[in-house]
Amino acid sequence: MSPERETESLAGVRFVRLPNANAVGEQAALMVANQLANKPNSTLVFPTGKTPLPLYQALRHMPELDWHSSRLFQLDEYVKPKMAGPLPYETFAEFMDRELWDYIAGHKFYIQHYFQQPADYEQLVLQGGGPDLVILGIGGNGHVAFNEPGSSPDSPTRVIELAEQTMVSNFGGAIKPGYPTQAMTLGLKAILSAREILLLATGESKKAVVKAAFSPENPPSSDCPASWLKRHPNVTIMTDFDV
């Protein structure tokens, strides 16, 4: 894998540019494995989509991972819509089990049994005071987990109303019967309560996103809900582009 370089822009926030998407995944994972090795009972909350795969893949082929007292979350998950018959798309729980969780120990934390009560998912996230590290995306439409625009710093844990730009992004087109049109998220008041934040993005169609949320021009706002990142004091954006 070639050196990472590395930039400081941001008071709290550490920019690291790797060759391509593959080694953001290998070096994402050199970051958990440290975590780990550090805090064996760590409370680790974990994205799904395209980007973190090479990360899952990564862990899956570090066998001396001790994850038997850590604490694992999902970032978000998709509220089921009320149908009949089998689900037209993948939940974010199959994609966890069948990417990393169903490889690993640990105690496993899945939304879809908090969709009622989204305030006790969240109070398990903070137990301990706070997450030891948060793993992010971002959409293009600067949304973190799905705290879609209009998200402020301190919303809490909740099921959201998903923007038009993000049904069509994942579900491939255009808007389809069946598919959900809600989500359960965890709330950026939780995520900036992290120690350490990991945000990772990969291709260039995620390149625009990140320089307009990361700029030292713009300030923070609800426009562009991961600019609030810029706030916390330990945040790490490893890209395979250049900001």
Ligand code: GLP
Second form
Amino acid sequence: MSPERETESLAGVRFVRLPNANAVGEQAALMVANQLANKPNSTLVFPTGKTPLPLYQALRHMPELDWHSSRLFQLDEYVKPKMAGPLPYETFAEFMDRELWDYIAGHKFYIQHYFQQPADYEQLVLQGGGPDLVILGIGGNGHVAFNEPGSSPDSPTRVIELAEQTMVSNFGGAIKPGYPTQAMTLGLKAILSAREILLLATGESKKAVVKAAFSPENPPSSDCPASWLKRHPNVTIMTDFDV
Ligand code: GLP
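Beyond the form predicted alone, can we have the form predicted in complex with this ligand?
Shown next: the complete complex, the earlier chain at its head.
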């Protein structure tokens, strides 16, 4: 007789399936709008990548939102390699400015000022009892922010070596001259201290990793850092595919 398999409770996880990536962006923007309406001085944490682009587009077209007293944080940022001249890649600060922050008010915190003091950045994020809303994407290897495989749920905000798979997917190669090999990331501990987490995943290429991370059959594991979100009491997973 085979022992009964234990399954993970997903009590705190809500799956929202929408027809396409734009609908995901629009729905996510409504969550941000609600958050700001309920608490104008919210602490919000924003991701980069292709996935949140429709969200930022939607937010840029919501001039009625009042961002003035909000506190806005980056989720992660590449550590600049030591080299002279212009960088061959876009920093996440430049990305955030271009996609959203240049269009809105609010107090904006840039990770690049805290590479030497990751704990100070984490303290700022945690001020007021933890972030109100952390928005995440997911990497093909299960990373959230740059909490690469091996990251435990109590991992601090820190500088981390990028996984080879991440460098390949983000820069098309393992180590290329002028490109970063390290990043600073908000740690899983700070992410999991959020009142609410919104994970966005769109496109067929994200299906397998989302299914693996959130299957009730798989216990959370540092091999797939996103799987630790299953233990959070208030997570929304917004996708354009069935999980
Ligand atoms: C990057 C970022 C993550 C992001 C992920 C997915 O490496 N560190 O925060 O969620 O990759 O990016 P994309 O949305 O482009 O697939």
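Superpose the two forms; the largest set of C-alphas matching within 1.5 Å is the rigid core. This is a predicted model, so every value here is computed, not measured. Positions refer to the first chain, counted from 1.
After superposition on the rigid core, the Cα atom of residue 175 is displaced by 2 Å or more between these two forms.
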